[in-house]
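A single chain comes next, written as structure tokens; it is the form predicted alone.
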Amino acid sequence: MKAQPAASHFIDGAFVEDTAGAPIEVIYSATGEVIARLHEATPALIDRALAAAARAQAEWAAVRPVDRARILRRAADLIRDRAEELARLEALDTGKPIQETRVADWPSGADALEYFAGLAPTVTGETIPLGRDFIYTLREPLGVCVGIGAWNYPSQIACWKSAPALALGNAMVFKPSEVTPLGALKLAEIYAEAGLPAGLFNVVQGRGAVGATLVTDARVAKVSLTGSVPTGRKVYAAAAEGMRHVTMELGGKSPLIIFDDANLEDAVGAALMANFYSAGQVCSNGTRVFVQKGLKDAFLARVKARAQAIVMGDPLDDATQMGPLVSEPQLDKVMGYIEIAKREGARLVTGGARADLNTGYYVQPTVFADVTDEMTLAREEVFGPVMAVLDFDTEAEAIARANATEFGLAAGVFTADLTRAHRVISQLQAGTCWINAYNLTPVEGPFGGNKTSGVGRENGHAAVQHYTQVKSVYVGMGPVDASF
């Protein structure tokens, strides 16, 4: 089973290979093979898509916004009409069941592509009236952008980064994850071939030290991040030195709060989702389920037997619902947490093992109950399939609790007063909120975190703001006041 594309990076138009960069193996974790060897990207060919990307952007941003926005929507029908070939690749690039990614990843980077073409020819300024004089203002592209993707989402981040930024006026450098290097090449590859001209969207390959060398460039504007919080940590410090436009899609710990009232079989699906969809390696997953105390032993019971129906097995296979982790260190990862909850006390419900599939790096997926605040389940990132389930009395004790947390990516309610709903997401401190549903994350919505979740949003009108600056223009219409 391979997936090789046809160089290790996309500059300029065209596929690049240069092998005197450090190896870089795809593995696809079903079955730990080799499925593509890659290179990471030497500092001449950093320079050289820099700049390429410089030399684009002069002259897109000079283009027409509804000619821009063509090539966008010729792009997203592109991944369209390749929807299944697509659907395969990013299964194969990251172990996600290929039901799963037939629904969530290049389709939802085709409706954002879709999504910015349409609002890029409705983005102007404004006057404002002086009385004689006047002030106008335009808001213009940044210039040359970075993006930097996570190995989760990598063809969607890939679109949610690039398509606003190109819609815009903007040329963007994208180094995706080392671990799933492959659905941004193939995203180069389409812009290309719906007439984006050469050099508005480069991808390089590399681990950290090639991000650092994109980040702290001069030639650079904007860096738009989405990883973990010690990487966003390094990123916004590196890109503050030249005082960079930044935005930073971080991790999280959210709170999913479901009380006594709550539809139970539509909060256990919540649950479910907000914790195994994607073998759990989702960033706004509502990990901590706080459940109160009249309904815990019903939603439990619930969540367990649904828990044990999930079909694990290979992704590309149509009845799988439940894929493998992303890489044998991710598994490391998760494992240890397991057993770390074992030690500290939370109940093991279901789950708590490596699946017994003979091959690849696979989890079950794990429900712990009596989870307490202060265990490690309950305050560190796992980004794998385990659900921590808390259970509380009162609402206010739920928004403490919820809170106590230096996240805040994304939290959820469940109840059948939508009164209270209200009132408890408006405390609540979190960027990205649900009532009465989970992880549903349309690109007309902006996505995104506060504390250290994270900085700016992406998507929906929101966008706009972190890829364009505002320029503001005084017209004197008199005579000149001079006081010398």
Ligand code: NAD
Second form
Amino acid sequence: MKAQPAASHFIDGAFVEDTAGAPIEVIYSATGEVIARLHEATPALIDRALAAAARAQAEWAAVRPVDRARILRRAADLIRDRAEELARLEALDTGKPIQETRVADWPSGADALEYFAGLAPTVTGETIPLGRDFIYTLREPLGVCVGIGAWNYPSQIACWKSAPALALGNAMVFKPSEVTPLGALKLAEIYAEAGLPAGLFNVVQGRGAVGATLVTDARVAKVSLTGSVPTGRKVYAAAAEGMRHVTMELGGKSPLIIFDDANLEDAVGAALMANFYSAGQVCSNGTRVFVQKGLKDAFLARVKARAQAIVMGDPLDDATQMGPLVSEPQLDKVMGYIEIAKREGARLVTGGARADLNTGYYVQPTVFADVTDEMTLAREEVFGPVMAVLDFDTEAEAIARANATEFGLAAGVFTADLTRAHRVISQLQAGTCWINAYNLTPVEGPFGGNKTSGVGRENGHAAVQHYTQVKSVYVGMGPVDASF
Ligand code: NAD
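Let me have the form predicted in complex with the named molecule next, following on from the form predicted alone.
Following is the full complex, with the preceding chain placed first.
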């Protein structure tokens, strides 16, 4: 199995290689096989990418928004035309089942391109009358934006960041995760084919140090990171030095609160999707499932039965519902958390071990019950297929415990009581919430976190504020009233 791209980087409209950069091996996590060999970007290549972006952005900002939009729409069409090839590449890059990558990853990316292509030409300033004089405002691009991606949704992240950036007149230098570097290169190729001028979307590969170099470069106006909270703290602090704009899409330990009156099968289905989709490697996962005591036994019985029916196997097999974790270090981390949960007294309902497939970094869908707020499993992000079920008595208790975390990415509520649903959601400290649904993130809706889970929002109209800045222009229409 090979997925070797033409070169490691895409800079100023062309694939570029420099073997002086440290090697990066791309592993197919279903087998451990090396599927591509890349190199980190050297300082000279990083400089070239930023210089190209700065040059190209100056011209791009002057292009009429509908003309920019047409290119993005063409790119969205190319993504859809190549759906199967891209779904396969994403499965190889991440180890996620092709069942998922066909419907979630690139399709969501194409939606973002189409959405921001439609939105950008509608972005306007305002006129503020002052009697004789007036002020008008312009919404201008920020300039060169840096995008840094996590490994769980590599193509979607590249699209969610680049689509609003480009549509609104910015350029981007994107650094994918070193674990999943392939999708972003494909996106660069597609943008070029769609007619995006050279230099506007550049991809440089590398580990954290390459990201850190980008974040502090004087040419950079904005940094958008998707990653963990510890990385977010470093990147936010580094960006602050130059007063750069930031969007931080970070981790979570999100609560999913299920009341006694909820539809059981829907609540179970949502809890399974909120913990086992992408083998649990989703930032907004509902990893603290609070179940009201009256429903607890029935809920656990159904969760167990449905979790045990999940089909694991080769991500490229159409029948596979859950693939391996993305890498061996991630496997070790998740198995470590499972051991801690057992040691701390959580009750194992199902799973709890590596899946016996003789290959790859597979972990069984795992459910722990009787989890308490103090346990490590209830406090730290595992990023694997591990569901923690906690039980509760009252609404007030559930809200207080759901909020007792440093994170605030997402939250969900299942109940048949309409007023309770809205009342509970209004009190939850989370940026992205669901009622009787979970983890649906269409591009139309703003997405992002509160508290340590992040700042800023991706998607929706909200993203416009994060890729533009307001210029306020006072127009004097009469003589200057000078005091001196
Ligand atoms: P990570 O924080 O280890 O790495 C994220 C990216 O930051 C990588 O590209 C990495 O190379 C880069 N990086 C690391 N150190 C850096 C530094 N000092 N300066 C600049 N860049 C640096 O995260 P990960 O393990 O790749 O991804 C998993 C994490 O991402 C989880 O915590 C998950 O919750 C989070 N995530 C959040 C969202 C969201 O939208 N909120 C989405 C997906 C993943």
